[in-house]
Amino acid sequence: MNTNHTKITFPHNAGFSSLQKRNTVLITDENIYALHSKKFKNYQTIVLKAGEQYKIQPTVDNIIEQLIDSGANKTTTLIGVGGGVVTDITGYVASIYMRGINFGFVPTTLLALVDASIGGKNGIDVGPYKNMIGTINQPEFILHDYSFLTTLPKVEWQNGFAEIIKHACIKDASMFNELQSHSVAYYQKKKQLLYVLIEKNAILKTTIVAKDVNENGERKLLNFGHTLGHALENQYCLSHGHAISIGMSFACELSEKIWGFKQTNSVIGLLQQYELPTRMSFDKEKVFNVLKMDKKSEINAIKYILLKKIGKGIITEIDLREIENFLASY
């Protein structure tokens, strides 16, 4: 990652009204608009449907038609407020718009401000598919706008929490020693604990993506719970961090089985107080199918996320015949 062109900020309640107004065209999506609506004023504003099921290509036609009706141009600046579907598609129509245009990010979710507005992955789903076609490009800056957080749903914060619980999985141990000593409701009320958790996590993802921008190796432990987890998330209709945590609890067990990973009843203890859930009934067969297309999948075989112990990720190659063995009997 060029660092030089990426910055984050953060800044408690910053908002973007530094950002140039003439050629900037803002994309956000229903929800975020109508609570926020204020911050939007005097800005050309495209507004999506909310919801994973329109991070689709149609969307990215839709608003391609608009920037294209608008006069939009090599100038202009695509800015993403929302949460990761807003950001991984303005991130895809910049990429792709007049071969690629300037664009950055005003997460608003707490998953998108510790994990998916970092690290230039930008992209829809096909179908089952997770960010089957995307691009890898970086966005020119990020604002952290913590205001955003005073109207999130509970759900929105299992999901942010997820992500920071497996960034503690795969390289902070002592970040996984906090979590357990405090819970949701803890950090909503201590927000200056929040704000410096929410920035550890964001440099975290920060260095690892910087030093293995095209994920050829480290960048790869951050796939840590998403390879089931992509499996399930867009077949049972789960929230991203839902779907993530039981995709976690997963591979700590096929951890258990190669390498002998001690702490999984940690693991599951630790996503069940951030009320996150562990397991859940699935059709198998299903899901193998989705899952052998994972992005990391190489002929027979896929390089798998699991544990040596928390705060230590390793990529493991697995035979996809075993995968589904496991899979089977779990």
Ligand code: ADP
Second form
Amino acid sequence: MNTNHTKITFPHNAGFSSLQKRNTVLITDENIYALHSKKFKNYQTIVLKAGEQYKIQPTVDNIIEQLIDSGANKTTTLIGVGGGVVTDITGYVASIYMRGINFGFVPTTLLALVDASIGGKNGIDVGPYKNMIGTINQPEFILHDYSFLTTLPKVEWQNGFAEIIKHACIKDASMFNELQSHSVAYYQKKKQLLYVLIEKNAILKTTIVAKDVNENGERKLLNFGHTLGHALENQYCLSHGHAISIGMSFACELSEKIWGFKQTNSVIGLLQQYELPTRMSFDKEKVFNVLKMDKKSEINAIKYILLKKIGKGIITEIDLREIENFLASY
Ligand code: ADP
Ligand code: ZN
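Given the form predicted on its own above, I would also like to look at the protein as it appears in the form predicted together with ligand ADP.
Below: every chain and molecule of the assembly, starting with the one above.
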């Protein structure tokens, strides 16, 4: 299915209860299930253990066994109700079960609403390598039901804002300005503004993906902060938002060196304003070794995402040795 056809239903149209019950299997995690158990009543539901450490093959095998046991077939629709981990696994299982069945998402974290549920990338981790195995396959639908956000823990708000700030940095200077005049607490209070912000970000990502589903060009911009971020994330047990926030700060400094980027302080200031870390000490050699295995790397070079200015990301091929040296002096 083509990305252009993935329909995002915003909540003023329909809520969770509009999902069909017959021939539908919901997949969620234990936290969401416990906090929103009423919503799952009368749906066949597979409940996973929560957390990125379970985004692995044994979880996939377990889901497949449950689907076989319950008689799920080609006409079954799988619906992932959760954050990025749940939507990634659901999309992956649906893509391989009986060579592919229909699937949809109800993203329940800010991060999944603005980023992870969109774009059709799904898959699992292998050791320290994030998303090493997977497919690109678009969901039939994405349904936004913001009532899930009422129970979202603080760190998950920070994770979501890291991706929102990423979008602003690579594509939308006016959104960057808007974010500068607010805070996490402000958006939590001003719900309508939050919903507008979510929809704006969902559309921004959908538009980029629609132009470049297979990530040959423009879509790579969405990896801003993610090359170093991914290398740090699993090795140091950081949350995704924290890891990419440090990755974005690093990429800003690299942008200064390569493109004469002059707004590093503004980006770092905004990340801090949204309660995100911008620097940490780490084992440079160990991190470099994971970073160079990043799936975005060519043989001796990496396509690094840098900024020319706020709102204008640029794909830049950088020699691995140059990155290694810059990392060593960082
Ligand atoms: P993401 O990849 O979107 O950050 P995850 O799937 O890793 O999301 O979920 C992050 C954590 O937040 C998990 O522990 C999950 O159980 C929890 N979670 C997801 N949605 C909600 C929600 N609406 N309320 C409370 N906790 C949630
Ligand atoms: Zn991300």
